[in-house]
Amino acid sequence: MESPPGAETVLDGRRYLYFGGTGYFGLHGHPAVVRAGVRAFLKYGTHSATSRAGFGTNPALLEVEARLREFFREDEAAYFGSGYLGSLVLAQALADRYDAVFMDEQAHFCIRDTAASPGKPVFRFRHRDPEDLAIKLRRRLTAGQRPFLLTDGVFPVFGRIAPVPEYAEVMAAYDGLIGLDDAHGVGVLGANGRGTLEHFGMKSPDLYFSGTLSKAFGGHGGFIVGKRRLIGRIRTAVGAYIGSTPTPTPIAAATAKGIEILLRHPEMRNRLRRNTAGLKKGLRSLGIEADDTPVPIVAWSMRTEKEMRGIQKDLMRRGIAVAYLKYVGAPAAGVLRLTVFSTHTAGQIRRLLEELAKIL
């Protein structure tokens, strides 16, 4: 990649119509985002070269946390170096409140790495299956034990949303906790872009989520928002937070600007939803299965890897880049995966559909 990711992106020296990655709002190369990063680079250098347990906090990091509080309407926010760490930070912060971990069998790598970290028993249940979760809870928990469910809010390959209301109903019988890795939900889902829980209209002291700023918000780093008690514990007792160097300062400043832009311009989310609906409708007309959720991801599998790689190459010859992936949650042969951005025009989406129709 030789340009910022956007509706048009330069790959190996050639400009393509780009339907890959996760730059849902085209903010990664937004001039205001870039300028904010450059100004911070000149003022603060690369980063503070120490953890936030020492002298590592600076104005750029604090601005990200202030913007997160404003965007999510929460009391406090903790900002750390990578979205990959989100589930780990959450699991460690809540470790004294649960006795066993229950994890979707197709959970992201970061959740798999997290699950064993607190030293509690870990059990897997069938993908997006509340009934199997109920069976596993009944079989695996002993009297008085409290479960912690870990799952993606939106699964990265097919863009399917976890059935959180059904999970909450099952977990209520055990006074259980639910933690979402909402990397693909925050910024996109919900009336205000606050993610999967807002999408379902859910709010409870037993519902938690972590997110990333590297996708919808055009920046980098992970975060958790919530009540002061939770964030205070993260800042004082979670090794993954207090023992790591924070996000590079120019990137933090750029990230804060990305959050501000998405907060001030809800019409960007409206455009993304229109583009998502238009793309999915067009793909269904070609015989490709696509749900009607506002998640801007569509993936499908074909009989062989060779067939899918051939389609990807044909599209690239026509100047269109889409992803072929073998990733967590994908079948053995892999998938072709499309993502649409708010910055794609109707004409660009139409061109993708026309070229796909010729190949398929």
Ligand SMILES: Cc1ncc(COP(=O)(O)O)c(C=O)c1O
Contents of the next structure:
Amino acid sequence: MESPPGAETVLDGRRYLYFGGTGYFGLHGHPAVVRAGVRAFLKYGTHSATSRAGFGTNPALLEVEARLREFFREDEAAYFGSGYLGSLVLAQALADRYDAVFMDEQAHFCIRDTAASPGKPVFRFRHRDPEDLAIKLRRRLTAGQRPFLLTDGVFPVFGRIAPVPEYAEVMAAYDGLIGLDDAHGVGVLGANGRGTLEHFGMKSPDLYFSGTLSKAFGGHGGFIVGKRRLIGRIRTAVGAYIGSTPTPTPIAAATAKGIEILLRHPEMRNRLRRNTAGLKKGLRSLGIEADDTPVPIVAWSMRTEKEMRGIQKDLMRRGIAVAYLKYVGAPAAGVLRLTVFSTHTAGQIRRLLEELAKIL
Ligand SMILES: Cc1ncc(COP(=O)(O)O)c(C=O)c1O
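Switching from the form predicted on its own: structure of the form predicted together with this ligand?
In what comes next, the whole complex appears, and the chain from above leads the way.
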């Protein structure tokens, strides 16, 4: 990639109409985001060269946390190195409140890496299956034990949303906790872009999530928002937060600007919704299965890798880039995966559909 990711993106020297990745609002190359980064670079250099346990807190990091509080309307926010670390930070911060971890069998790599870290037993349940969760809870827990459920809020390959209301119902009997890796939900889902929980209209002291700033928000790094007690625990007891150099300062400043733009321009979310609905409708008319949620991701699989690579290549010849992926949650042969942005025009979406219709 030789330009910022956007509706048009330069790959290997050629400009493509781009339907890949996770830059859902095209903020990564937004002039105000870039300017904020450049200004901070000149003022602060690369980063603090000390962790936040020392002198490592700076105005750019604080601004990210202030914007997160504003965006999510929460008391406190903790900003750390990556979205990938989010589940780990959450699982460790809550470690004294549960006895066993239950994770979706297709959970993201970061949840798999996380699950065993607090040193409690880990059990898997079938993908997006509350009934199987109920069976596993019944079989695996002894009286009085409290479970912690870890799952993606939105699964990255097919863009499917976890059935959180059904999970909450099952978990209630055990007074269980739920933690979502909402990397693809935050900024996108819910009336205010607050993610999967807002999408379902859910709020409870037993529901938690982590998010990333590298996708919808156009920046980089991970975060958790919540009550003072939870965030205080992250700041004082979680190694990944205390013991690492914070996000490079220019990137933190750019990230704060990305959050601010999305906060001040709700119309961007409306455009993304419109584009998502338009693309999914068009794909369905081509015989591709696409659900009707507002997640701007569609993926489908074909019999062989060769077939899918052939389609990808054909589209690229026509100036359109879509991803062929092997990733957690994809079938062994892989998938073709499309994402749509708020910055795609109706004409660009039409062009993708027309070219696909010629190939499929
Ligand atoms: C579901 C999910 N969780 C976490 C991450 C990691 O986030 P980040 O790249 O911001 O570290 C990704 C992908 O990047 C993802 O798809």
